[in-house]
Amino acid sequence: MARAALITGSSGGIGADIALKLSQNGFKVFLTGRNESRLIEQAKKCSAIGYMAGDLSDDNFLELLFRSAKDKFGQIDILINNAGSYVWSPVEKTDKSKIDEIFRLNLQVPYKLCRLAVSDMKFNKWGRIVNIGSISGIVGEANASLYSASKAGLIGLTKALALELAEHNITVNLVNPGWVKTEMVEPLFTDGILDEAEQMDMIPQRRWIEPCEISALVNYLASEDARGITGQSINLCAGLSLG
């Protein structure tokens, strides 16, 4: 029986690559993101069972999304919490509205989706939750303290839920990518906020992480082969976490 996966932030970037990889490996996928036209295009590429466009920070949409995915699948076996937002700002200049926005999308939404998904996973005695964090949540990032704090919160959530759910054959893990050149990151370089060559020089492998590396790891963590891996925070960062 093909396992069913709900993947947030899957209209582009890392989430789209995860959806495609899972689909290619026999998983059924349900996509969600803000951009409906891109979701439609991505759903075709990965033969998605369904998709829904909307704002995850809206609790009503979150409930509707979960019910819709469950109606399509019958049950949700795998939850991939990939959606997130980034803000670059010195702490004293951070817009107050961004504080709620970043913590809501990067930390509260994953928690709320876990809350919705876990009951069925317990009943079925099988489940996989994979949270997508950031190396910034591990080592910290100057002028991105808000983002770093929200992603660091996923470490605690992952460990606590892994302990809570282990006896039910549910694993919970966190993948922390380093620099990945997605649409979220590109403006930092093109707008001159960060110097691309300088950032590259800090990466031991002197390269960017590719989305396909992340999707391959997520695919493994979602598989039966990874049943003994839980509560782990895995840094996929080309050595950036080594200092």
Contents of the next structure:
Amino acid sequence: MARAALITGSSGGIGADIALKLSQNGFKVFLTGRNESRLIEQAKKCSAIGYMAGDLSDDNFLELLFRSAKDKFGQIDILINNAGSYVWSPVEKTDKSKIDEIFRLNLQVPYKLCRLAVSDMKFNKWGRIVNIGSISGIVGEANASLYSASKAGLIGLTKALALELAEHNITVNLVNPGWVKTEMVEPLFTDGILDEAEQMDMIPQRRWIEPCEISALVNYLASEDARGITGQSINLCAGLSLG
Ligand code: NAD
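Okay, that was the form predicted alone. Show me the form predicted in complex with nicotinamide-adenine-dinucleotide next.
Now the complete complex, all chains and molecules, led by this one.
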């Protein structure tokens, strides 16, 4: 029986690639993101079982999304908490509204979706939760303290849930990418906030991470073969975390 995966932030960037990879490997996928036309296009590419566009920060949407995915699938076996948002700002200049916004999307939304998803996983004695963190949550990133803090929170969530759910055959893991050229970070470089050559110089492999590298790892973590891996925080960063 094909396992069913709900992937947040799958209208573009890393999430779109994860959805495609899982669908190519026989998983049933349900997509969600904010941009409806892109979501429809991506859903077609993935032969998705369903999709729903909306803002995950809105609790009503979040619950509606969960119910719709569950109705389509019958059950959600795999939850990929990928949607996230970044803000570059020195701490004293950070817009106050961003504090709630970033913590809500990057940390509370994954928590809320886990809260909704685990009952069925426990009942079925099978589940996979993969959170997408960031290397910024591991090593800290100057002028991105809000983002770093929100992503560091996912480490605690991942470890605690892994412990709590291990006996139910549910694994919970965290993937921490380094720089990936997506719409989330491209403006940092095109607007001159960061210098690409300088950033690449700090990476031992001197390169960007490709979305396909992340989706391949997520695909593995979602598979039966990865049943022994839980509570892990895996850095996929071309060596950036090594300092
Ligand atoms: P992206 O901007 O290309 O894609 C983000 C996706 O999240 C989109 O589908 C968007 O619709 C969705 N999204 C954002 N805010 C949302 C909201 N409020 N409600 C619903 N959906 C929302 O970004 P990306 O680079 O693909 O990032 C994906 C994940 O990877 C994020 O969690 C990000 O923090 C993490 N990450 C990215 C990088 C990088 O360098 N790009 C590095 C480390 C970690």
